[in-house]
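Here you get one chain, nothing else, as structure tokens; it is the form predicted alone.
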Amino acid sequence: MEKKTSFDCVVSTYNEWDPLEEIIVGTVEGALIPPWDIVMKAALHGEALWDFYKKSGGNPWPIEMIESAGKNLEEFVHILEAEGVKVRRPTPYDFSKAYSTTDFEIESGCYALMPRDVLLVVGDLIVEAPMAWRSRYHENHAYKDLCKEYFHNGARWISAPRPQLGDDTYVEKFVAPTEGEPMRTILTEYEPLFDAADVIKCGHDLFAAKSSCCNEFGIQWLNRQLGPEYRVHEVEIYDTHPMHIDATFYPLAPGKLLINPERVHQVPQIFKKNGWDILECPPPVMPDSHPMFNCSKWISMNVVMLDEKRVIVSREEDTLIKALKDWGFKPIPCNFYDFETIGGGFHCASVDIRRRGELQSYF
């Protein structure tokens, strides 16, 4: 395929590893505990967490947790800026208001912690994801000012079909699979759904996985919307509570694929037949005593590439840092455990806007 570049546009990113020039990083300002909703029992491990959200959802996170998470986030921003990356932030937005549609009502929104979930950037195109959590229905508003600015500077900007998120969207009386049972998710195929973080880029090829936020309809919609220039491949994963692909399946650089060995049982043939190195992420070292409310300890592999070598990784994950060095990368450690407590990893907390590179095929 012919190489393509869009250097004239401020928005231009085709993969996860070209030299990073501009990025959006989330904010802890105004962050709320997500209110309980039906989809959460498919994404969150254990009834203790369910009880926490049922009791505390819609309230602010404890101030000490917000302050600790904020310090981590500012350290991340400082590293990015020190490495020459322009950092943008979302507009403060009041997520505390209840809202309703003709299909559902919810007591509040959540936060602007994780822009990767909301905006999918492919080349010069910004796609606002439909979002499968009712509490995240209006989260895109925190990024509207930036999207308008990027549009006026040459970017294309669309929104996926706004979902209804009524009863027909979710499997009635859903029970998450236990270990050894076939993979299943809470979403029906009633309407197209995906979070932007259910997709990861690799030039002309994008990879997506069904989850508690992404269904087959959503993958089909994205594949057709992006057109013949791109191919969207579905990755088969095994996760009893699946949510997003970037702590499971992550092309780090040309020829190097990082996988979660517990969730990826069969690497897609396209990687094997093209000689990619399959790198198994070592088990996370986060202690069981560390509180986690939104994700598992495998968030350790949720890193951000600054280029094909430099990679920002959680400072405490010594085993992964050593593995990355052995694989030829240059890890840049950053404290992030406290942000992971209420949010996600580095990849979740940011979204690439511009990487210096061309559209090409790696297969």
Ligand code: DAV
Given for the second form:
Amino acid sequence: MEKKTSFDCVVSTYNEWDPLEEIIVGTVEGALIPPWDIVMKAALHGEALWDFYKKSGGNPWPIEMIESAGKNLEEFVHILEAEGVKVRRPTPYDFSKAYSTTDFEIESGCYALMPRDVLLVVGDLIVEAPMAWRSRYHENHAYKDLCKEYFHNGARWISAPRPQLGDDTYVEKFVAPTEGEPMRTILTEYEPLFDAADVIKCGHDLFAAKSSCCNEFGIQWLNRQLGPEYRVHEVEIYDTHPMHIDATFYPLAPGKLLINPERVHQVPQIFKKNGWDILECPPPVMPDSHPMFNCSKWISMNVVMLDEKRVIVSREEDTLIKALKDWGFKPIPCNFYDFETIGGGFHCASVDIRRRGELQSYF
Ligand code: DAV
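Same protein, the form predicted together with the named molecule this time rather than the form predicted alone?
Starting with the chain above, the whole complex follows.
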């Protein structure tokens, strides 16, 4: 069989580290505070946030917060462009409309802040993820123009089965575990669910972890859909409020796996057997006083690789920056704390479309 390479198609990405050529970066334009949604109590570390979302969800974020988050995002875009990466942006979309299906209703959508959650790109295939938040059901619409264009330029483009997100999808009266209790998640196995950020790529092998937006059925669906060239491995993690794999378990380069030491208690055998270096992310330095409405401080791990060495990392995270240098990387600091306040890290805020390289095995 002929080897698959990035020269075949404008959409082509097999891992997290081949030289980056094109990327979609989200936008703060039109971003709303997510409306309260049943899954949030399983996803958000800290019950204090529930009341905030119950009260303010569906409204725009305060303008100062949007402006400072937007400044961070433009700095990120600037770095990417200065390094020769083509940056694409979503189409402005009105998330403020209420909507309903036959199974649920919700007062609004959310935002196009985090394309990583919405589109999973594997080789030349774009998969619209079956997202578990009712409030994110139509978020893919902000990326339709880009997907159509990529399709016309040769990409394959599918949507996972659209989930129903009715009562059967969620565990009734779910209560998240407290630290130390066995892990459990809010999703039943009623239908396949995952966000694209629940999956991370490493050539022929992909890794996924169950979370508040990813169930076993979702992982199975993806594994079968991708076919015999790929294997989707489930990674055991420990997190009381799991959401996505990319602040937990992140193959940064061939032979280098970054892990969140609080959440990964057992590194999968396949890495150890093949002599990968296991890099324990140092604790984040973000002060407790820094407001975080969506994710935890471990978002420090949520870097973007420009290639096997150069890595974009949150400017204040100097302990991580030093560790990355010691591990042989070349960190490029970018201010990002204000984007992290309402969204996530660099990886969340983007989705790679094209990296120059070929499909191969790293094990
Ligand atoms: O706080 O670990 C990160 C979400 C990244 N997409 C967290 C959630």
